[in-house]
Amino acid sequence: MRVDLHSAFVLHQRSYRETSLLLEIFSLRSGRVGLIAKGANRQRSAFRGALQFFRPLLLAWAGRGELATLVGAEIDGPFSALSGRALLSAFYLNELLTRVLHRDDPHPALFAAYRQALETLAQAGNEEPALRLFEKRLLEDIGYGLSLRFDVDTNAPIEPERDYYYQSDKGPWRNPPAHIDTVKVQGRTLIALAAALLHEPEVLSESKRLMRFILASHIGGRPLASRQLFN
């Protein structure tokens, strides 16, 4: 029987009784999708050396609801491998988008931005700005995409030298109310963020702390492991 595959990335998986998987998987068709990889950890299983993290591949899968059924996989060319930080924050990626994604909702785009950040983690001292660019994307694909190029109170310009307090589901003001909640982010690091150029230290940390302050709402209470990693 032939099956249709898909290109996807495995996010996550555990042991699912005495030789089964249970995955979440990110897929360019379907989106955030649980499965079930029936008999994946015998010896002989023909997913065993498929089923990797970061590795690009092609999976098939029968059935509807909260799990279905892997029925095939395959690898979909070479990837390259990570270590180090570039590890850590590849796994931060993944539990981000398993924290935040919805199941079967489709994000083409966003799919197309996670394998260029695996590959820009490849490459070492890219971290930071590459987590960066794709919170950005993450967040404009969910909806929540950031207001860099004007204050939401008087639509002016962002000017690089000021201050701005960044409100999450709006935006950044110069002299918002006393009892909103804002993270404080200076103009030149918004222009930056809008420019996707992140070079600079200080732009670095601040788009980091920004981007920190604004997912908070998206992920919940409950702290990311992948952060707890890193420290």
The other form holds:
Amino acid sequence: MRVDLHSAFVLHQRSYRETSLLLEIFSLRSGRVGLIAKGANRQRSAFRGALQFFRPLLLAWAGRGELATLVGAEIDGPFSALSGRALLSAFYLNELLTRVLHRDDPHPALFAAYRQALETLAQAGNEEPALRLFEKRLLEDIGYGLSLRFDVDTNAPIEPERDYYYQSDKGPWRNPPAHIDTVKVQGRTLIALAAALLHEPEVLSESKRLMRFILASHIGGRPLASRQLFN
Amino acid sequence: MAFHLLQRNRDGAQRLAEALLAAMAGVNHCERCRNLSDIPLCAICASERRDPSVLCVVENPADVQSIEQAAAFQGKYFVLIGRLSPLDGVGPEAIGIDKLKNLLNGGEVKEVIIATGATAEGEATAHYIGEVARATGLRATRIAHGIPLGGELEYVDSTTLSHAIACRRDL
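Got the form predicted on its own; could you also share the form predicted in complex with the partner chain?
Let us now look at the entire complex, which starts with that chain.
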């Protein structure tokens, strides 16, 4: 099977044997894919210099099974290099995608959201809202979209001044049963997340806590290593 | 190589095996800079002639050797033995950040030159160490990236070229 050149990003790469690389990529048409880039570390390799993180690429590959072989790699237009906190944030996005997505499962809408998030990160100072909105899109895309408008128990609309208790994969409760695991969140944070308008510091920090709580059940037991880098 | 040694050079193979054993037993990490060394404090760290106020942070022992061969640097080193790579589970403690912090808090160092690679992971590592250095109130600098000497612009890749233009300096 051969997949022609199309949009993709490198999520992760590591050296393999003397001169090759093992790649984990996120492609528009195929989702997360594992590839081997043979000879990519050689001085004269055609792939050298192209296979960079966070850079829009066009990739083509051939083969079947777990690991296909990279057969083409081109840089797809200009991009703004990330630095500082934005760069650490971008690594967080990559770690999240490799942990949450299954291989060979296309997510074209999420691909667009990833590209958008990287562009937002490149304009420094917007890291937190960009990360929260990407997390929200990620959950929607894998079928666990947040429920942000109504109390799951009473169906009453969320009121900004009240406190709610969010249950993972279910939604906010005013009065949850005692035995379920929830995280407390203000109504206005839920409303701000629904409208994708994250400006106030308090809303941002509550959104972060909420997302962390919800994502925990989708990323497995190991904590995300890129979170350690923020302090 | 295995066939050659077994058929034609058994003495050589014996010497090679002994050398490897001796290296495995004798070579450890310098207790100050983490570079490979067969004595507890490596020759560079112990040297009186090197300037302790400038500390160059590199990823690997091979990088120390490269910079030493270029012979332009008179300060001391710190070797991370790797770089931050969250997706491989390599976090700050795996690259000896605690040890680096102790060194920076020791009072001798005035400037930290961050000479990690020009890759995304190298940049992330540089940013992290830069923050650590600034938190200690030290000057942190990053090595320059750009056009190699003797290089024609025409043959330089576009990322390096755009970086070189962004980091231009006054003549």
